[in-house]
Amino acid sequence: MNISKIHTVILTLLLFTSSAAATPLVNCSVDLDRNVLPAGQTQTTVIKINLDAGNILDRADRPPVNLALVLDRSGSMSGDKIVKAKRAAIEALRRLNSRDRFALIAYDHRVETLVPSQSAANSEWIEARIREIEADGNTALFGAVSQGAAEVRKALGEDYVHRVILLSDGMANVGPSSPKDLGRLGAAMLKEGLSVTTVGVGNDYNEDLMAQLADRSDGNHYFVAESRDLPRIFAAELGDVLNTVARRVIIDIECPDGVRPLRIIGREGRIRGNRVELRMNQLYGGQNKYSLVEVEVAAGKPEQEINLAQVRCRYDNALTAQPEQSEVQVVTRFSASTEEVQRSAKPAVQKSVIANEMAEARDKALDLYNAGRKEEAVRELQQRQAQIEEKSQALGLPALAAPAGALADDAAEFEADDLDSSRKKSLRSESYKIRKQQKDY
């Protein structure tokens, strides 16, 4: 076997209850940011773990979904952003079938459930119920939520893809309303099996807490500058829920002694000792995700092989309601020549890692900034992008870091003091995009 060439060794173990001739619905593979090691030095390397899904031939397989639209009626959403949400939820609402679930809860000062969980065929009472909406009062966006997370937990151990998807267009001000708050919130939630996705509306909402929410529960988070965009947003939303084809997805990474896992690039996730853990609630058909783990590698001798991880996929199958499991081995060795080490640099996965960086860079400085703490910001992004530089440089492929001259001027626009409510909101919202893979609609 010619290592340089062929680093994996895969060993796919399906748990199926029908023939051993089944293949996975979620072909788990991995890359390498160079399939050849310098010999004789301690080093970094990053693993991408690849996940495809495949997509749902008959959409009347589909697994139902249990859905609680959590609407902020606060007075700034007066006009034509609640007629333009109220519309969405109608919109979002037509596209489930009987055996859905829906529940609709309205909030602002209080928080009332307007349509407990129930069949989706009851649409024409449920459309009665969403025109009522008015908009009137503050913010209790905290105990919106916890409230649509209970309408979706009564059918929480039945076969059901469970999604709560927030809108608000303004700061929470009433009960729990700090960025951690909420991430801790959605962090249990994840937990059970459920996801928020979260939609901001115009430039008065907290950007910071609805990503947290949306980041910590595995949802997608999106910007909506204008009103009129929500219900193509939302009708986006409800496409990716009703092709969900994994659910409870874990990805566990194991190192060998002599490799340490440093940091997972982009994602959150756990490490313990020599051991990964990532969690996904959810995978939606044709759609590719990944994560990215950088581990350190101890010095090896030139030609030796080296076994740099063992990973695992687990999640079940939301079509048959079936356990799935792949196992990939990762394999690579080390090499005397500087020159085949950058002939194995792999650049598809080198630019993966420059976004992700990239994005880390700018929630980390945008974090900073808000803290009141400018010059960290600027620091920040101007030294991540000297870092990718020197990394692309090292690798052979210096052309690679260009996208980060960005940062440089994101550097310059943060040090200007000129960064506008939208701005920052844009900013949180690609970086969203780019962390999770999460399409742009």
Contents of the next structure:
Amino acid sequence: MNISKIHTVILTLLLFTSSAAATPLVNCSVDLDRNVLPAGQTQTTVIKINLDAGNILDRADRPPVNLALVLDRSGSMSGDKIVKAKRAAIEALRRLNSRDRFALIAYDHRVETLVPSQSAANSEWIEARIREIEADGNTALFGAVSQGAAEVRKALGEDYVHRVILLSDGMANVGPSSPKDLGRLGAAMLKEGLSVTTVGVGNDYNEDLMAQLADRSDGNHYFVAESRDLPRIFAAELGDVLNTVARRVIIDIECPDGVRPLRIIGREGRIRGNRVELRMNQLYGGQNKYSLVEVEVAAGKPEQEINLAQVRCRYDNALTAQPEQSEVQVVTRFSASTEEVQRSAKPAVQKSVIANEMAEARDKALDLYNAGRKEEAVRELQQRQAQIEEKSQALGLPALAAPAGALADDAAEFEADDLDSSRKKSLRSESYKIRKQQKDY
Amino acid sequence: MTGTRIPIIAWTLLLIAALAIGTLALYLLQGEQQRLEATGIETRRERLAAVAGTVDLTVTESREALSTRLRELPGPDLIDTLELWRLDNPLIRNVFVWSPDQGLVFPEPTQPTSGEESAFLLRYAGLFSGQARWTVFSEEITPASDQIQARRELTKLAKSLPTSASAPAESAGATSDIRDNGWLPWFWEEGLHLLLWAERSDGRRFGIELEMAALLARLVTVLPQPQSPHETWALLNDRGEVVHQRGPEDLSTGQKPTMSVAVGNSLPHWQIGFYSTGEAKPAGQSLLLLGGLLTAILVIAIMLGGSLLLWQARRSLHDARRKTTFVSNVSHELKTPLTTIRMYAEMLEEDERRCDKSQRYLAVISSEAQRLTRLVNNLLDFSRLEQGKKKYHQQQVDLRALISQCLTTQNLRLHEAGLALDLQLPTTHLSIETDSDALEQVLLNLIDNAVKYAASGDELQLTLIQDNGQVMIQVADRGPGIPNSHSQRIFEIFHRVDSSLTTDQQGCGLGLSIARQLVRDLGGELTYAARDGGGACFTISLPKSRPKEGDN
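Could I see the form predicted together with its partner chain next, after the form predicted on its own?
Complete assembly follows, chain above in first position.
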């Protein structure tokens, strides 16, 4: 049976932009883990939706930023941490220009707005206020983030990139303090277009809480073991924030009959019937963000072409403050040939899937571990590893499953007596980076 | 002894008065402090109530705004509209549609699409399955204060639309379909949840669950900063945990608020707590402290002043004693040579061989020596009386004999002064128990005075009367008498009637004072009365029989 290599790129790109002539700011494309599906059986496949945002070429064009810095000044911050945090704050301030807004909230058990939201032009006065901060007291994290949000909200209607940066080194112990509560606060803030970036310093902060807050509000999350890294981290964060090209990104995936969305791998999203909705608060220039959606496809006849999904990506162009959108159709075909199916497998997509699966597994295992269910955590890791290997085998790419071996190591580590607090934090922040495609720092 | 007693009594009285003033002042201050504290507490409570009112109003307003919007939701595509609303509005956590016959329509109870939805289904399972009532809270449970109520009414009024004219037709159509609506506070594991719902005419209920995290995030910024740097306010949830605080106090140790006010029925069982820092002294306490200090200073000042006066008094008394002692010593020293002089003068007088001239000189020497002796005796008596050292020798004395003897020695003087003596003695023998020397001294002083001041009267009447258990000796003259204004003061020590009558007479103002003291010591009294027809009359009254214990 001589089957010539058939080009199976069946992706039709339908671009629809409000500014007709210009190339879209965000390029939306889709990939499948296999371009050809085996015929005659119900199966699952993964759709990868890529969002590629171009760099801002002219830095002067960048959208203005509305930043609120929320600094922990509780007793545990005293010493080098607070010194470095202050330096980092000043570093961040210096990267802003007069079009940007800056607010500073310092908190212990009290919450104090040291710099109410204002133009960053007044930097000398702001710097003086930052230098005055001294560390003492407890940690009213909820109130502080709320206050930060309130400061940012003062310019909410305008075309700013809104961002709250929270720095903490300890457990929240005043006000609502569970990861769930803070996560919900993050989710509520996301609806207003506010993202919270969380920076955890040292080994004593609550990584679950900090990760949840960042996750649900679509900010970044950083784990900083050494306080001397703080200025660098702030610089990285500001690099992202100042490079925001799109805001309020909504990805709508609509599947026809016969295709059923099963789950979203890595990200938070909502599946309702045959529709999937994913939201991101912003896209940074020069960055690739993707989402992985697993769908179940009903059995098809060989050589039958089917439409898997209609993907629509809507966003606000941060440079022009105009809404734009791009649409893509996901089309595939069935084949009776196992060989052809195996050949059409896409290692790149599968790699992303494995990385995200691992991240998910680690997050879940950490949750279980923290809840005191150690055995279940270990089982979770082991099962997920087995699943990944099985899946890769089925795709004909067994070599790809090699990284999943790390899960077995993790399982062994979880099984041992005590999981180091610093290890937990690095696991959490690593998973976060993978799931959110956050840049390395 | 009496000399020091009076200042001590005065000092004691002063002390008592000062202490009484101090105690009273403290008592009043305490009352004032309590009043101030009560006012402080009342003010604090009012301020807390105002904060609670703000929080209550904020929650109520957001709830009512959402409720209004909920009622205006269009009938068709209800689920989609609700979903879009949820995705858009930070205050909405979950949405639902429920019908009395089908149960929960949305979200699908069997297929929750997210962890959040399954948690929602679990949380409200009791409600959606019909086990719990939809409306538990009526507005009357904890009536809001009039003030809050009035504000709420005003807000409503401001938001109200003209009922007929500008109400959009479609929204009017939509709202008319709503039969009932309400809200429901729901306590589940981790705290309070609020559910808003509306019911259509077909019995279907739909609504939203409020996102408490978002609501709280707004509330914490509503909470005002307390005015005083020593006060802390905190929003406490239904389990009494601090949601947010304003003020310096570290509440992580879990202390109880000194005062708390319920937020109101918009957040049932939530409170605004008040904490005051230890360093902060209530206004009343500092008043008490200051007032107490001032009172103490006052009392101490009074006591110091009193003590100073007492000390002064004692010192001057001491000085006076020393002077008296000195006088007594000097008098004593004078008496010895004086006696010798007198004795020899008298002896020389008896010698008849002198010529008249020297005889006359000797008479002068003798009489002056006698005068000096009387003076020295008076001085001695004075100092003895002052020091309380005067001794009396009580014995039976025949008064007639005593008077006669006394007059015999003075006869010459009386004669020289031109005074006719009118002596009226009783016929019977009259004797009492007394000190003859003292009595003689008294008589001598009185006669001396008469000689000195009443010589012009030419007459001195001396009467001894026995009357009703008393014996009275009257010495009366026809001199100028004593002016009324001086009639009592003549017995005071060193007092002299300062008139032309006396200025040319020598004297030291001791005679009458000593006489009266002596008579009193003997248990009698010396009194003065103006004599009928001019002149002075001094009366010595002595008891006939002295009481046994008698003073010395």
